[in-house]
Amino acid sequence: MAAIHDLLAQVQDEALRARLEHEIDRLSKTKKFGLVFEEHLPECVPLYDIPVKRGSTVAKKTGTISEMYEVYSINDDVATCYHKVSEEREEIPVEELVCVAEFGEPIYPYLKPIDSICNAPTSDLWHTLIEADNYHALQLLEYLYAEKVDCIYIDPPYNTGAKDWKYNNDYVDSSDEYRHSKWLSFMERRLIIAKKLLNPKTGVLIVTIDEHEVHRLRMLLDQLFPEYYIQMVTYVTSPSGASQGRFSRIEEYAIYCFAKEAYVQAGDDPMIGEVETSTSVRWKSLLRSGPSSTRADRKNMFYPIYIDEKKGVVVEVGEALPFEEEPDFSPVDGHPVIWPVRTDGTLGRWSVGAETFRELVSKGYVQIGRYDEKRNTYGVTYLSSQTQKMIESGDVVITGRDKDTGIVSVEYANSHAQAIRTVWYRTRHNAGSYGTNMISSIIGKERKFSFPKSVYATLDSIYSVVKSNKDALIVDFFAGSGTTQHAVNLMNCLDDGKRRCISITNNEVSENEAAALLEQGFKPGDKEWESYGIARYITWPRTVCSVKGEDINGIPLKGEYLLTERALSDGLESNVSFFKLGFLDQNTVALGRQLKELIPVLWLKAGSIGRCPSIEEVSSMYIFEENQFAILNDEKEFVMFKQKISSNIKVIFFVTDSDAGYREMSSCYEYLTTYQLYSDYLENFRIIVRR
């Protein structure tokens, strides 16, 4: 290096001699072992919410979105634009230009309402689909939930050289000879974020990908993430393979980043091979689901059963009701009456007739559950009868006996607990039959979705690491299909869990649908083209239809899911709000202009308790009781704002420009937690930059 410096000492020209000792300096840090590549330059988003005046910088929408100019002027809807780098000026009419925001830049981002799916009106528990370029929703969730992240799981582009990605809005391929640095610079800018996010003690990061990236990938996720113990699972995706003249290729990785206190727990799956070790014998919901499931269908099997309960058990099982006459629902002696009502609150049927559930009850093989506010009724399940004759040949043993209501306790007889193993082989992850086939059955085929992952693969591996934690908060920043959200939505049907799910996806259109649009005339950022976008076209519908257990077009799904015996027609309990990630003036935030597009922001923040709340008036002081925030939005007001501020409010945003103010003001509520609008949310992007 030192010969190095002696020859630059003889460089004239000033400046090209500083620049020179910049990028030696430079190279004189890089690594020289471990993971090297080419750093990019920086990616670029397009605004089409943005509209384009003098000033901006703006790319052309059918054109490279890193191929930017500046607008110089606008005339008679031409704009008169300067390109970034040739400095060539070009006439553009507006319609055909959108603004753009490239990474380092500020941004203040808000949310925009698009729809929403209510299945669970009585929860108070929210998820939430974000529509964005997933770099910038990211630094939106550090402002939201800086190490509050339980896990991140992310099934990312695998880079295969198909075109199965894009960078600055262009496909990537395989005859790009940077593909793999231009994939790692990608991943890198997003895993920085990601790591920010995470729960720094008991936070997992699960990463899938396959044999294209695997090695360069854990070598990144090594630089990363040093002090995290990182770990790979093996897991069979598709049974029957995929050759190409050599070896069938049947597996995937899942790669877990464990921060230092965070575990696996033991349970009774090893995860590997088929056989069923679980010692949790599943007791079967007695309302019949699935087809055959009407009253009218097995009209003997229409009867009441009356319970105790305080106890929990059943105290009487009536005969069977004449199916010309209604049921009644008023309680007899003081025990409540249960009828086979479905989730749409039509009448069903049981699953076993009157006189085998009485013997049922009498052995103790009945249980009744939690009352159930959709079905205006108890839950209620049994043990069937393949449970029954495993307990006859001793491959289900009765543990115990409750003293009181008499109901047994059962296991498997030659399960124990042990350790979830690194490779992984249930017929259940199979990508054909639980990705593509359900999203098919659910969404309908033309709505193709490339290689989207099985719903209960993806939920084993969300699910091994947060099994114990019921509340935890999970985020997918490459949501693509939506699985993550449905395996969320199952997982917490599994075990009465309130895990809250955030999922962010871009709305890119693919490359057929892409140039099938351009023919037609359609641009990006036309609602036309807007429609035929992953968020927009796939994502949200299955999100619907799965949460509400129908189809696109409104059939009830058929099936049932593996893990519950629960059918897919009678849904998922689940509430989910869908926003689009837009960008805010920065001075009329700070004039607090824009506090109408900042509620959806400010209700995350407060954790997303009940619907998303809305204000059409300026006001003074907002107090948003269901969802447990409240916002004072005048100081001179503080004294009233106090005398309404209940109990159930947990988050509270003051609007002030006084860092005195607002220190007094929050001093009265150190038992909640407080926020300065808007000094908070400006400078956190601030600071993002600069970092």
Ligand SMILES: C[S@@+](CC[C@H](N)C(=O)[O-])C[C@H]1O[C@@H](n2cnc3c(N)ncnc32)[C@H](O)[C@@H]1O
The other form holds:
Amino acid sequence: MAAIHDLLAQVQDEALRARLEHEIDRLSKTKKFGLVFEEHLPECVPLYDIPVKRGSTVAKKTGTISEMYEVYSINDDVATCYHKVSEEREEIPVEELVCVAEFGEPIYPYLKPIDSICNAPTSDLWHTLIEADNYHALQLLEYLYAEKVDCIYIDPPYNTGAKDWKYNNDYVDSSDEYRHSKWLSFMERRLIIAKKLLNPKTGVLIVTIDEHEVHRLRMLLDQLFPEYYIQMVTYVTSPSGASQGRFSRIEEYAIYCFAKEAYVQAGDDPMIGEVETSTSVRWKSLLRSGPSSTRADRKNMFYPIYIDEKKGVVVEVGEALPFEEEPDFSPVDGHPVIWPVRTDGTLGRWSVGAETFRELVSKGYVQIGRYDEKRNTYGVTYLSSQTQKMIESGDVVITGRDKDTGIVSVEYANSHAQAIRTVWYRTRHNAGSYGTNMISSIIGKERKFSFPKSVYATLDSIYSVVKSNKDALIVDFFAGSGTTQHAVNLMNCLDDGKRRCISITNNEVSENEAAALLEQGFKPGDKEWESYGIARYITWPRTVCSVKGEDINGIPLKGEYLLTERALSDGLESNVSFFKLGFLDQNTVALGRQLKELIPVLWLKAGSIGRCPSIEEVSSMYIFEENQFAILNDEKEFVMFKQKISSNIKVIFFVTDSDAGYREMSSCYEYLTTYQLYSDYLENFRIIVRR
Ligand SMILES: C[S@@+](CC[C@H](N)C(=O)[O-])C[C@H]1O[C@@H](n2cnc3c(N)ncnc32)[C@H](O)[C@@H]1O
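Shown: the form predicted on its own; wanted: the form predicted in complex with the ligand:
And the full complex, kicking off with our chain again.
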């Protein structure tokens, strides 16, 4: 070590000497066993929203982001720049440059609304898709949801050596001798923040991976999550096998990290063995979906069902209506009537005849579901003939009967036999059929996405830990094509859940698309370039189409979902907002405008309830009844503000630089959640680019 210090003393450049000393000091403390890897330089952030000015640190949009320059002057849209290391001077057109934040610099994120889809207008549950580099999105989420997330599911790039991911905006391939340590540095940085998001008692992290990094990942997780219980599931994702010249590989892995009180819920499909039972005992929709589901297909299966909506029971079942007659939708004796109305508003048919249905009602085998505004009617579910047979054979048992409604509760008889195993083999986990093919049937074959998961593999992975938590908050920060959002929508549809999903993906274009765009003269950050990125070209269209139940051309999707027998064309009741994470220039954004830009962040902090609001004018206060939060912008107006706070409001933001003032105001709202915001709003959300 002494020799190194002697050599160090000879380094003339003070800044370089200090950096070297710091690195050597760190290295000397590095442990000599366990997972040892080279930590790589921190990742830089391109800030496309920030104008290039004199003094800015910049990089070339098409170059390596870590090759940085300082802008000395700008004349006629050409910047005179000095390379940060070689100090060579270069004249570069401003439009070819992008501002870059370096290690240690503060940056100010905000969420720019891009689009939204609302297919559950009566629900206040809103999911979120964020287009961003996940490192910065995670830093924002740390402010928003520290210790609040129930399940983080990620499917990161597998580092196969085939240019499947980028480090500091450069593809990492098999020729890169540092590729494993780069991948570990990249993952470590993100997992450290991910851990801060997880509920420390009951949170679960799930990371999928394949043979290329599974062992290193497991060691990294052991190191970062020492107090968690870690277990690995092996699942068959490609039964036909990928031949690699030796064994034919059919499997991938999901590593689960369970906080102390987190468990896998029993009573599910064991995921291996001959019986492909789906999940827990399922109540089937009475409304027929898929092929032969119109009124004309089975005329005698079109009859009215009268209900007591308060109790949630059927009070009478009418006779089949002759085909030539129009149904009457008016209530009878105050009892609403349910007819089989399909999601496109046309008349459908029930799955069983009126006589059989009456028998089911008398046995307590029928449930009335939620009111569905789109169809202007209620859902009806029942125990299918297959489940009834299982009740007769004793495989399913009736565990109770509601004393008011007579409706039964059912469970599999041998829940131990249903405990989920560590090896999963289910055809529905096939990534080809239920990943790649499903995506192309939704957004078309031209839009290619490499390596999506089967929507059912993702559903089963997450459901195993959030089955009984119907309000779970789920985060996926390598969202790719949006499979996790799709799976959460489907999961909520399975059991009437209100689980919320936050997905994050970057807007990377594929290598081929990048080459084609460059040839056409486009650069990263250009509108045309961005429109081919994953978030805009794949994730968002897939989300919108699957929610609406139609493909990219507006044609109803074909087929039925497994597990639910719901037609894909019925869509999924879900509301999703799409944002891009941007960065504000603290010096150029006026204080008044900062709040306007930050409303989506506050909406997320308040639980993303209802459609994300926006504000046009500066006001002393904002009361967002529908979103259940309020902001007091001018503390002098506190008395007036107090009068306006209704019982709907659950979260209040007080803008004040005085800690004592905040304490005084918030003490009036001990039963609500309150937060202090400094009047320089950006300071509240400033994040530091760090290791
Ligand atoms: C293996 S894919 C995930 C696939 C996803 N589970 C699905 O079924 O579609 C990994 C994704 O992570 C995204 N990604 C890679 N690095 C990222 C980063 N730093 N920030 C955000 N997303 C990133 C890539 O765009 C890629 O789509």
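Rigid core: the largest C-alpha set superposing within 1.5 Å between the two forms. Positions refer to the first chain, counted from 1. Small disclaimer: the values here were computed from a predicted structure and weren't measured.
- Positional change of residue 306 between the two forms reaches 2 Å or more at the C-alpha, relative to the superposed core.
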